[in-house]
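The chain below stands alone and is given as structure tokens, in the form predicted alone.
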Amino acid sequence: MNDGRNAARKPLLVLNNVCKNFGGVVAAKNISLEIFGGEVVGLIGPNGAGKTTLINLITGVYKVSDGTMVFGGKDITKLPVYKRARDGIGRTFQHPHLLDRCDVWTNIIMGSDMAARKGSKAEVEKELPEILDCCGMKNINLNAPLSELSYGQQKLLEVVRVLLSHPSLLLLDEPAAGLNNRETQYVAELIRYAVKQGIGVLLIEHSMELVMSICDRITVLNFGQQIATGVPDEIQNNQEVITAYLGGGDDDADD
């Protein structure tokens, strides 16, 4: 986690009144949110919230309806998904985007192509056996297929793939979703392997064990709302919070 001193540092990322409206829904109103270099933003909030939607705006799947995003000082709210991703947004999904077909070394290398510019595949595999070993994976066979490896494991390997794209920005949907205990832990490792490196995390997750250990700062949207940002004990404390989303509710549905 960061040492506090954000004020004396300039954001990664800043949101500002971003808006998303589809049609007559509002998936976003007016969300406004800083993520620095080095620190874990949690973005929570009941399903349907807008979590998902807000991600998919950051990586440029969906356009702004209203509102600037500027990364790393250059607004990109108009900027394509590639062109994002080239420039250091790193994100993983709900259910892991793999290849089926392919052994676990081709996952690697095919999703690890964006650190083309940053490294080769020399330097991914000089790289590769320290993140592994952050979320127990490092005995794994690298020329097996993708179908040896559980869920879990799957969900770890996206995670340790994105890693290698050396992204400044790392967008992780649910990555704890579905996973036992002990491989959440390896969820948070990784994170904070990511950290060390410098690189912003924004966090969604239904595991409140997890949020609150490891996030710097916690956004809590409703119904496309942005209803709180705080820290951790502000969050947990924050009544309306209570009321919207630490209260009870299914957690099961995708956003």
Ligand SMILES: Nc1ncnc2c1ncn2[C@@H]1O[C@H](COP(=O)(O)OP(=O)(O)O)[C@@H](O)[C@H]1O
Given for the second form:
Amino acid sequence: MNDGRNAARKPLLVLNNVCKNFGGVVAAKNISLEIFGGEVVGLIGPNGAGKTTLINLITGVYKVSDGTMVFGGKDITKLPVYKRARDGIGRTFQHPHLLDRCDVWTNIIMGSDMAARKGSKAEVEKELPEILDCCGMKNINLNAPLSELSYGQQKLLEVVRVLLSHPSLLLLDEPAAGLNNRETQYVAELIRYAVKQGIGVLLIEHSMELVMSICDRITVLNFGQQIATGVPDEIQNNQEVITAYLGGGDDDADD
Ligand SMILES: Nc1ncnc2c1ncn2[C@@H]1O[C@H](COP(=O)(O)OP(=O)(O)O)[C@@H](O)[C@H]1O
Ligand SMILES: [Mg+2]
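Taking the form predicted alone as the starting point, write out the structure of the form predicted together with the named molecule.
Okay, now the whole complex, with that chain kicking things off.
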């Protein structure tokens, strides 16, 4: 991975003291974070810590209660969802958002259409085999109904699809949840593909093997608070993180 903290480079995304309250629930409290192009930042913490909320704040699904967000040098704090997507913020969901009743190809092409940053159909056709090859899906039948793909393949397909829309920032919400070891390796391959393109990746994941092996830096949330940010070694040895999350034994990847 790159050294994303190279001082000469400008961060792709900067969060400054971002806060989000839902009534009395503090889902994000003064979160400050930078993501550079070509680096992978992990976002970990127990269920309910505020990880998905942060993705929803960055994409504009939720409005911040306080704080600012700068993307590509531009203040996006008040921009609507579609403008952020158009500017290059791509995401996937904890549970894949695919069209169950359409075939695989329709899902791919519709997704990159909706991202408003699509290449032409010809460009998608050119790039698709390489990306599918990355995640062990080069032999899938694109004309088959989506239901012929396993759950793991559907989750991988969602990552493939967002990559085809060429985001500059990619927000992945538990891409390996429910996947077996092999499929989890394919998630890693897709992330490496993204990094090679210079994409900045925010990775929410409970698979510590994946997080610790692929992230340049990691931020830990607990009850909406940012309890630590550092390189994987620092995070693994941080007592507060061990107490709040790593040592807890509850590694269930859902909420
Ligand atoms: N739309 C919402 N309305 C009310 N509370 C919400 C909403 N979205 C998330 N929350 C609350 O915010 C907290 C953080 O949730 P979430 O971001 O989904 O956590 P995580 O992804 O870390 O498991 C939880 O207490 C959750 O119930
Ligand atoms: Mg979540």
